[in-house]
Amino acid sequence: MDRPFKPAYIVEALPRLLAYLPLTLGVALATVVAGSILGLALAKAKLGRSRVMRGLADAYTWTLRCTPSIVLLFLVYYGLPAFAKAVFSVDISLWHRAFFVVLTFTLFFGATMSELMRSAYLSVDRGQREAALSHGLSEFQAFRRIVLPQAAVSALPNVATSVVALLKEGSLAYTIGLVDLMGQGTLIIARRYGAWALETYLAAALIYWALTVTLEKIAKRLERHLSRGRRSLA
């Protein structure tokens, strides 16, 4: 039976979806932190002198970029517990689903961040670092005061884009039963036997749109702030 479109159901669904927004943001934040650490380690390997480490880091990035996120999510969610049970006799199948979601998207985000960090580091003229060292700065001081501010400005737009993409990709978590924002929307539709699905999805879309706009505005403000610091170095 076809039902007429009712905007009132969008308003009704919004607070029910927003109740699960903290979990969605928490998963995204944990992924960004863990993925950035992984990306830093991979970028360091790619910039290092060891051919073996460079090859492994490049192979990792290539493999993750060629793997659909939903496929990796299923591999991690179903494969990791089976592996842990077979090798270590440890049952992790009952761990919170958020763990598997964070782990999956950390692997993806780390691969992306490694390339962003590597290219941002290489975008800074090496002569500036050498000049800083010649004026008595240590390696760490030269990196923190000269290289890092310029590399951050260079990387920030792409990092912001990657974080937004991560937030949207995280909506796939409902496919393994995580009740986050999107998972709650799916449950609402199921409890109504598929009724007013369009209104519910529109409510979810409004929330994601608001989050995207907010993140983009924060990134632009931060970029302007860092750019002022960069100009002060000139």
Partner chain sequence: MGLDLEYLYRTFLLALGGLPVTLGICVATLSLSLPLGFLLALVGMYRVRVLGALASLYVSFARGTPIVLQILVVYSLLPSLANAIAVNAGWNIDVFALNPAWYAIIVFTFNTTAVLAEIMRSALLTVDKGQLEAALASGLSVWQAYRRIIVPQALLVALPNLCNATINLIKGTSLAFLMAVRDVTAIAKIEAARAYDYVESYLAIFVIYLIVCGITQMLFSTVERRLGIYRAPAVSF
Second form
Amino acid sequence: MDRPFKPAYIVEALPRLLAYLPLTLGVALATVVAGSILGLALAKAKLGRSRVMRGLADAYTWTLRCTPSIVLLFLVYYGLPAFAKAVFSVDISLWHRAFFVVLTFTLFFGATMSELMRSAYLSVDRGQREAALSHGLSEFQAFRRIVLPQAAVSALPNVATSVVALLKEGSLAYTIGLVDLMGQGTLIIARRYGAWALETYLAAALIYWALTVTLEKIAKRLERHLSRGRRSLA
Amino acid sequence: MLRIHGLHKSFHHNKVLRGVDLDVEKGDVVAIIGPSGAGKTTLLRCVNFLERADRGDMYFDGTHLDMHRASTRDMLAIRRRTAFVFQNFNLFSNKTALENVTEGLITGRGIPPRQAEDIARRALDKVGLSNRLDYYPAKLSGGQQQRVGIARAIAVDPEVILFDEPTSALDPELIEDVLGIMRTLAHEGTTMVVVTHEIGFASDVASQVIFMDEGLVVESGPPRQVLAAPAEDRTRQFLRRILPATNLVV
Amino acid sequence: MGLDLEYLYRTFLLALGGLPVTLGICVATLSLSLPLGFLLALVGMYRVRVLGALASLYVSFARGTPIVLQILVVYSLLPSLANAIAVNAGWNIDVFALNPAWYAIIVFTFNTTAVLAEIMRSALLTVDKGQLEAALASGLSVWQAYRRIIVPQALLVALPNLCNATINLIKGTSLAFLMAVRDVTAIAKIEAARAYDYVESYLAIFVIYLIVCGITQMLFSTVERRLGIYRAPAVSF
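Form predicted on its own already given; the form predicted together with its partner chain follows:
Every component of the complex follows; first up is the chain already shown.
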């Protein structure tokens, strides 16, 4: 190679990147919360009686599934302020960039969650709800106490996968200038005029790797804990 | 023709076979009976190398084979001279009835496709399914699936067919269909080893009955001896349990 | 705000010019990743000792880190590494003049292989063991059994996930601009910066990706229907 590889720079970059971990996690958390609410609304529409609502919710999910994150991110970042200015005469172009990031990924995460919630709900045997109703529980109680816990267990592995995907895709936020973990990495490199880029990127990759592996471990643990009392066929 | 000697097999610490011998002559119909967990199925699966034995010798037409050390080539050679009918059919789910039969002929034995198809048609005709050639297994009833399974076995003209509880997974009204076909095969002189719970079938058709328990052959001989006048207590107990009305006529 | 529809249409046509690059990268990546992923799935299933541990480490890394970082790492490593190799080996090629699409293919293969390995591993596990046994008992060799019976069945099970992976790959190639590849997104980005017309530019490629991914999904569901005839539920006997 035309320049030496210095692992020391990975070590050096780690704490400087980790300082921005809270922001990265905060953005992800906000997205998960907002996306779950959107997902719930979409799932309700998909399971509901209105054919129009079902069609709209399905079309929305399909569209988002076909959209690259970076394209939607740019559309939201550049398009929303233009739209707000034209329609409401409000200038939001200087709002914090995290807002645009959370909004973009909420749109994605909501679509994913709606599909997961729908199939999880359908995975619970009809008889469970009927048994609960015939034991005198109200419709809401039957859902909250019987159906929901079972649906949650069956959805959990996929939810974990989706959150991991969200974290990974969220790293694109730096392309609109958000200084999170990834953004800080590119800043460090820029300040050194591109020197030790490989080491810095590797440091960022290591942090993301640790993050996703930890998340998956937690999900596994949780799943084992929640699925007590369930016998598996396999 | 086929002789097994000193067959041992354990799963983890569970000794399933503890020195089993088996002797099959050409034209024999050997029925293996016994309580569940006796090791009957494992014996059959070891013969076809679906399980690898821990110890044991096989003599097939005089050729000796160490069953523990058998190479991939040895196993393939034995499998191409035998056929296996499974308890749960195991039809290839991505192949039609006809293709299920031709697969072993064309791919396994290199028979030209057209010739293989002729053989397969005849085999399926024999089990009464010439009107189901293009059906996929998912569209066939259990009894029909097992008849395809038997057609798949006879098509390759094996020296011996191994049946692993071929009627256990069938609804009662379908059992007789399958047993009828097996009777016909027996009368035609097909060499068969049958693990079964159908004592009636064993007493009618078998030339030799083997009673197994706890991984050992407890007693063996012609049906009139093992089924009608068993020498061992364990055999008597088993028969009494399985035939409460003890009105067995041989 | 008034969308400049004519500009949008022009950018749409312009960006379409990048479609061969986008699709070329996808096709090349898939033709490399499918066999590699399958091999890896087998290694994972049969627990080949050292190789298995290495394989699972690789899969974990490739699936656990953002693709954008994989792109940046490879792109800051590979050209100089390749150059060093070329110089040492005495090859007379200019690595830096290489079409960057090759780097894109390498990165996306690195990523997609891991994804496909996971998909195929779980698909292979859905095939009943009895299918293998029946194939062996029919006189097929292990290789024949896999080629003719197990893999076709596993592939069908894997199709929906393969469709997902393909769509993710197509979407993922939108980041190839980071390696100076002139794909659909790169062209739109250049146009957007040139004309200060961000919204229309990105709307144009938004539509392109919808069409491409839509067609991909249709292709997959057609294949699934075709291959899946044998799964048709038993109606009546």
